[in-house]
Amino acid sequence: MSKISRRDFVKLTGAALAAAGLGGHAAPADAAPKSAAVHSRGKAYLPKARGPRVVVVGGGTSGLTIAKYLKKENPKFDVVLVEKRAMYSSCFASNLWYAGVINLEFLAGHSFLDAARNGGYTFFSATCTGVDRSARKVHTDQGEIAYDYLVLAPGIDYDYERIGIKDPDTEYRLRTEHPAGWMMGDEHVSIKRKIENFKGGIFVQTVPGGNFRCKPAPYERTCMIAAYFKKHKIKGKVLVLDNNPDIAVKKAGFHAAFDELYKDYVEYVPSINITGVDADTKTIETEFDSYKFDEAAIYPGVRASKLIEVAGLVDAKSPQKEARIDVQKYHVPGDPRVYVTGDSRPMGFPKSAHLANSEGKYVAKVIAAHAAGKAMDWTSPASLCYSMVNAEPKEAISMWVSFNYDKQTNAFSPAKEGTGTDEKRDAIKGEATLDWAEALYGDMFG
């Protein structure tokens, strides 16, 4: 397989299926906007809007591409994007590195003020606290922003409760020693630091269910732990213990290098339901079993940002918490200067990198549309999602998805003809994985 070009890149389509279903809720309209802000003082340190300005809330994937598409589609917006890290560091490969296929310049070997410079935009190092949306202002603790749109793409939190933990000490202690690595890029960096440690005995790597951030991902990070326990001779196995009822996506392909590549290094146990974890005892407590372990990356599931809670826009509906908007134009109830995308959005489309991409790229355009006093016809998003299954030599497989909309019952649906899977591993994919990531920190950053 050629290298993927950036145009191609743009085309993709295809991504995890999400297993939960994929149905969207709009709320009913607001009688009014309500303030829902911790007040900064001040105003923001930043130049004079020089157009319709667009606050972009979060430097993820969907906010660094909806970002510098605003530019493409309207020159004249005048965008500044809000991100809270100063550093970037991406999840989606970041599997890979713990294998040693990539190493850490590949993940965070990228600029903010580049991406913002090559995309015409403004960047702006700071923490949403909140947003009045009466008044149009985004709150800061760098001060406030006024603005014309708003977009939220703050991502996912953890949601320890769901695994049983309610106490803040123990929530802590498993955020801090046992990562589950799906958010920030220290967690990356202590997991690796775990593999490269561990001496032998039992790794438990958790999978939650519902809609997670990305689906294929901890069956992944599962064969690239194992495979650096074979390489190196380590007596040590990685535990799946998973609260699905099989492999959530692209199984057949798991299953394969589960059996036939790690039959000595991993174990899987599906339909998993954890009440609880002992940290001082490594032990995880389910409805029947307890299990020990030696080392975990121990994933809770997850819930949108909680700064969807903090703004007033979490959809009772949702048991993730995630925002209540028009499932089609992305924006809140009466307000479409306002909108939420990538992962704390409510439908069911996977919480995957590529498909924020291609979703950030329509929701650009909508946004242009309004602005112009135009409409936008919906269109789905669509996505690529590529697992690497073995270090060396380097094979992965693939599956793709995009969506019908059901106006009737206002949900989605994988489409027949834009849906599909490739679970034979091979090397051809083991490079196009690495040219997929490549294209996409081109597609953001260049």
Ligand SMILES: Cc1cc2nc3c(=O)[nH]c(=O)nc-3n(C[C@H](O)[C@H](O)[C@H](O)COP(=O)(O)OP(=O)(O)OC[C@H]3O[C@@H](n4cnc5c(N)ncnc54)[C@H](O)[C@@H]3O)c2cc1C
Second form
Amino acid sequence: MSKISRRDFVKLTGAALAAAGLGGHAAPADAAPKSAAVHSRGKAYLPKARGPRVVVVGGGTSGLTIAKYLKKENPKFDVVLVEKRAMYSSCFASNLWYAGVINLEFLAGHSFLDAARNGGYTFFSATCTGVDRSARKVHTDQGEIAYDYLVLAPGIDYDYERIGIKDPDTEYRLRTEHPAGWMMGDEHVSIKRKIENFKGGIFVQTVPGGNFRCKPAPYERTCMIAAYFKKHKIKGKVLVLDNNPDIAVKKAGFHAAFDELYKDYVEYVPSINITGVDADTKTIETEFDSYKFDEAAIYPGVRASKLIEVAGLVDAKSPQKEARIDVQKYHVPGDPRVYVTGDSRPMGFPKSAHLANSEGKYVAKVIAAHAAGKAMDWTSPASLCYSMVNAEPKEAISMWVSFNYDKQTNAFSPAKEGTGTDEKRDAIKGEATLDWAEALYGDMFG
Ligand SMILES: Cc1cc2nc3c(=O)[nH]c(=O)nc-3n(C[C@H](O)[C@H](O)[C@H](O)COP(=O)(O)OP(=O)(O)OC[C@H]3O[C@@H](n4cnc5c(N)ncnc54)[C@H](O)[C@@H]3O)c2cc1C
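Let me have the form predicted together with the ligand next, following on from the form predicted on its own.
Shown next: the complete complex, the earlier chain at its head.
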């Protein structure tokens, strides 16, 4: 394989992304000579591996947890975390920022570099463009990395087809003009500005069906936007267009907040099947009606990150294109060197940060056990989820869940003893929401 300089890699980045289908629509592999750059030529410029190399792709909740805990489980592992974002910003605290419950420092004041230094692993700023499992190599826009173990934790992508958007022009307009705010920090900044500049009228928040990322979050965001409108006496309403027949989780707590705190600021409409959006006239088309809006955060359907598809690991039976893995061990069937974790997993667990964090600690043990020639018994991941429903005073509701596994059906169900809700909003849970986020940051970056 011919060598290529690091500068050449930078030039090839655009072509590599296009070919990988990560920066837009995939080009056929042989369409143009440059598209071959999907397979990076030359090695990534990294310190020499000093032990079995574990490459973790994705520096979100799952990847940050796994990178740190792999080193704890086996200090001899040489762990490399590959992340494409230039800066960390959390998704899970973003709703609180809209109503001024937290500041920007709380949302984005953590560094990948500190996480890696504190955790004793290597941070590599690059975009993963493909995986060669037969050669045990990960391709990135900064060169290839050989692995002994590979963890793919790239999170989600949006699926606009689920709301009837089938052309790239409209999808691009929605992504930029009415971003969902369930992926990038940049989307959160855009939504914050929309809320602050809102002059009145209808602010639409849509809610998808399926197993979407953080089920309580669209309803929590509705409360935070309504709290802002109420505080600043903005003559505006959050119109919630929900694909589900009712609020998907913490139903009583959210309905109480909508009715008691935001009667004049929230209108909730269930069972909405969006069939298209006209970005010019700002109209949402549904099976029966159309809804005009002044501003909107349009949350389309959710699917696993496109990287899972690029790596050839999509479960053909998964409507959300999630990964094909052993649901107890998290590795690709027949390949205990390659794992998929976090919101790209196929199990019907909540797509939540708490779950990704607890699951990550278990997966680190599974990999360490495999490297030591041992096996690990399955332990259930858990999720504890607070939702802020009032900003002044800070009041929240909560839920928690863990799972039982049924060998016969190869399926999971909520464990009775580890599952419940506390839907009476209060200030104790309001404080606990912030403590929870601080603890999670501490666990990932400390
Ligand atoms: C508005 C909102 C509110 C939420 N509220 C809560 C909450 O209250 N409680 C809770 O528990 N959870 C909450 N969540 C959910 C939580 O943030 C996610 O479920 C969790 O972060 C999933 O972790 P992950 O690592 O799978 O994905 P992510 O955290 O999204 O991380 C994926 C990472 O992979 C990187 N990546 C992707 N592709 C590549 C590539 N090709 N190369 C390199 N890097 C790549 C991405 O840049 C990203 O950093 C909320 C989410 C949102 C958006």
